[in-house]
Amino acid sequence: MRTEFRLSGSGGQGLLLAGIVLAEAAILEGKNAVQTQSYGPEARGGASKAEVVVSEDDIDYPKAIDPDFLLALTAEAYRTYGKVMGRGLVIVDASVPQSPEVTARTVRVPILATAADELGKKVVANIVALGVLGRVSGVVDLPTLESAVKNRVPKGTEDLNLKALRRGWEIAAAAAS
């Protein structure tokens, strides 16, 4: 079974790292995974997108064709990618205004506010988002995501990032109920 993710927002939000961590977690669980990325020339502040494909079988095409999950952290990302979502689920930050162009199933969660206000560091929004994606998708287990986070985040930030991951996992559980 193939599961496709599109993580989108602006440069500097760490979504490329989140995609890498998600792919690594899948590989740690013995699955096949591929991660691709694109971003505007501005690097910080420009549009960015990471795609992750996870499968038990061989992956013959590395890009998301019809994403099962779209994460959108900015209004631009939500409008751009949300309006072309088919059967998948859109996970959008609660601060992003709703768009009538997006008709796909949508869950609004406070990713950016959780990182900035609750955890005190907006730079961990990507890891909060990763926790949300992990829980909602069920594609990898929390302990495996924790291992991948520890492998990939800068040394000395592991505890904060693990706290952000777990908080995202909890937010997703609350949103589902």
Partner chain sequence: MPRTVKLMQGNEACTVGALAAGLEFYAGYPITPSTEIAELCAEELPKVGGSFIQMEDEIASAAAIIGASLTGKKSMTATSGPGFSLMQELLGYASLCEVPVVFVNVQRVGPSTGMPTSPAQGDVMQARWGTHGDHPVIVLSPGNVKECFELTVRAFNLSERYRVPAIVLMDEVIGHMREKVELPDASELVIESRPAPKSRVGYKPYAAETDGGVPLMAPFGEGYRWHVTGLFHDETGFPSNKPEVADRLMRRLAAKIDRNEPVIRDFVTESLDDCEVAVISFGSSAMSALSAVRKARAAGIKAGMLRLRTIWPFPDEAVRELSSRVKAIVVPEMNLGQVALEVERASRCNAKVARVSKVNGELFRPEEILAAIMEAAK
Second form
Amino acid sequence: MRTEFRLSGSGGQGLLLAGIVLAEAAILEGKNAVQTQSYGPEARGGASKAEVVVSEDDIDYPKAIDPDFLLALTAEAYRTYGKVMGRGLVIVDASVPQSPEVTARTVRVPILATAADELGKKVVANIVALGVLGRVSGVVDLPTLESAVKNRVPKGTEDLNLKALRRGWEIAAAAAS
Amino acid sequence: MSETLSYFRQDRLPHIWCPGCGHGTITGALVRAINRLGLDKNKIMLVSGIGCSSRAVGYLDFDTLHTAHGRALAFATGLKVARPDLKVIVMTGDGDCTAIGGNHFIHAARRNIDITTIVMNNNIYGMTSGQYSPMTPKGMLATTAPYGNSERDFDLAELAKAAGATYVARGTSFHVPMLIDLIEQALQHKGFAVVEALSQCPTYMGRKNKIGSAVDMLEWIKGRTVNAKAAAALPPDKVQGKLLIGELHKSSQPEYCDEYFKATAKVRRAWKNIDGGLRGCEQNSD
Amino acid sequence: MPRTVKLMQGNEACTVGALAAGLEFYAGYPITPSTEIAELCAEELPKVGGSFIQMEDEIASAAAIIGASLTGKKSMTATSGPGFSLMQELLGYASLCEVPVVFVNVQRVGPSTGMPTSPAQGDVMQARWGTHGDHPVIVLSPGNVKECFELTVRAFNLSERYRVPAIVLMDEVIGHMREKVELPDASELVIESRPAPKSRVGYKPYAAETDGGVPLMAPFGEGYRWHVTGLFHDETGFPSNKPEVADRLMRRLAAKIDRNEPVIRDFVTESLDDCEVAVISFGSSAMSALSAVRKARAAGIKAGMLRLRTIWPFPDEAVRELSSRVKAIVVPEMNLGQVALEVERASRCNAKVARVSKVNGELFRPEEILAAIMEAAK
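Can you give me the structure for the form predicted together with the partner chain, which would complement the form predicted alone we have just seen?
What follows is the whole complex; the chain from before opens it.
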């Protein structure tokens, strides 16, 4: 079965890294995974999009066709990609106002606030989001995600990022209920 | 004489240069300097670009590389980084070095890479029959400057010095013993060393500007120059507008290859296997 | 044998392949979407005793790798469209002087600055004909991340074996995509090096059989004292204007590749045996095409695919054979029809050739190619 993720927001939010960690976790579980991205000229700010396709089978087309999960961390990303969502689930940051243009199933999760207020580091929002995505999608287990996070985040930041991942995993449960 | 000749590929002679051209004199000066230093001809790589100057390397018995127009220093940089133990010499012309190859020249100087560069400056594009170069003095005639050259010329020595060359000298095909000495100094210098060698082109530069024969052109060159050491003692009007000849700049600065190998020394190791753990890279976009 | 399984990016796989093939010298200039290759080489090359230098531009980069290769070191540069354009003169120099070097071009949308962060496949013809004059060149096109590794290794091997510049023609999607890759152990790889002379006595650097022979190549700095020039030259390496010398050189250079096309040729096939509509594709377009072919099969259409891993030399014979037994050939590519021109030529009007072009900076969606297959099947 093919599961497609689209992670969207603005440059500098670390969505590319979140996508890479998600793909790596899938591989650690013996699945196939492909991660792609599109990006503009800005290293910080500007629209940013990473996609991950996970499957037990061979993956031919590497991009998301009809995403199962859309993560949106900015209002712009939410509107742009939310309105073209089909059967999949939209996971949007709680700070983003709802838009009537987006008709797909939506859950609202306080990802940015959890990172900034609770963990005290805005930069770990991507890893909080990763925890949310992992739990909501069910494609990877928490211990595998933890291993993948440890592999990919900068040395010395492992503890903070693991904490962020676990908080994401927890708030996903609250949001889903 | 026979010792000098042993550095030539005698079966490649005679050369293609015009009668009276100064390039043979400069090539001879290089060979004499190499001979004086007793350098091993198996450990010298000689590189040139395109133009009259670039033909010199084909006549000399070393590993020789006749490259593309303007690119001699870029090829030479690859050779030097790959084999820092070898002596690398570049023979180039005023057009090759300062027009199409100008960017490579300033960057080789900036890196202070250990390359000796001989610029055979005849103030004109000879190979293509007499167009003006960045080293053609203002007002002089060329086939592409039929009303006189409107452009200012480079002071190559000042350019080299400002860009970071650590040995800079100017000689001429008239002052041959001095030229041999300067090239000898340049070859012994560790770092980017430039010797500008003024050369006469009677066929195009001389004829177009009615300077006269090769001998007249040598007199013209002599008249344009003043010895750098003597200049200090001369009244200003004797130095005004003249080109200084002799050693013009020398300093000791870290050399590129040394610095690169020093910076990477702690990670240098033998190759074992594919390192599966290469890091991921951030995206960039220009 | 220990194998490495990891999530790897195309540009990273290309670099690891180059290192596995014995890369010792890299010169380059930063340009999206190839820059990761330079960054990785800067970091990794010293660890294997090699050297990296960032040159002042792409022309200098091409010059530096040719210089380094002449000393016997395997050398590479990587770039994208604008830089590849600048390198063309020296690519021709390497071709004529028979200096083995590898050029990687991670294609982006052009012409000009174009769309730096978006994929295209518009450099197919430039890779073959970008420099002036007839010249031999080999162009390989990886279709996934693992092939970025494999074909970079092969590019070095072919470049060394035939003493030609080899070009690895990637694109932004393949270069930046990450996927699961299982790398072979180094002991499983076949690594080739240039044919070298055994003795300095009577060394003639360009002496080889006239029908496509590869001359023996001595490294600079080892006492051979030979001459290399971008002028046409005879077997001694010195310039010659003689018509018969020029003719012999030009024909030998071309024959080096032409004669060996059956050995160099490399493609993969999918469901071609009973196929009625064939898709010929390469690079990232082929990923969409494969998905489309599978969808077409599921819908009962006898579709198949030929995916090119060598674009140049072009596999004329394979395309001609295919064209003689299918109704139509669909050629999806992210340009306005460059490989399609070759398919049209090679198929000699045996089958209808349908061009499918995408030039907006986005990868094909499988549906777009599926629609063309459906149309061709009618």
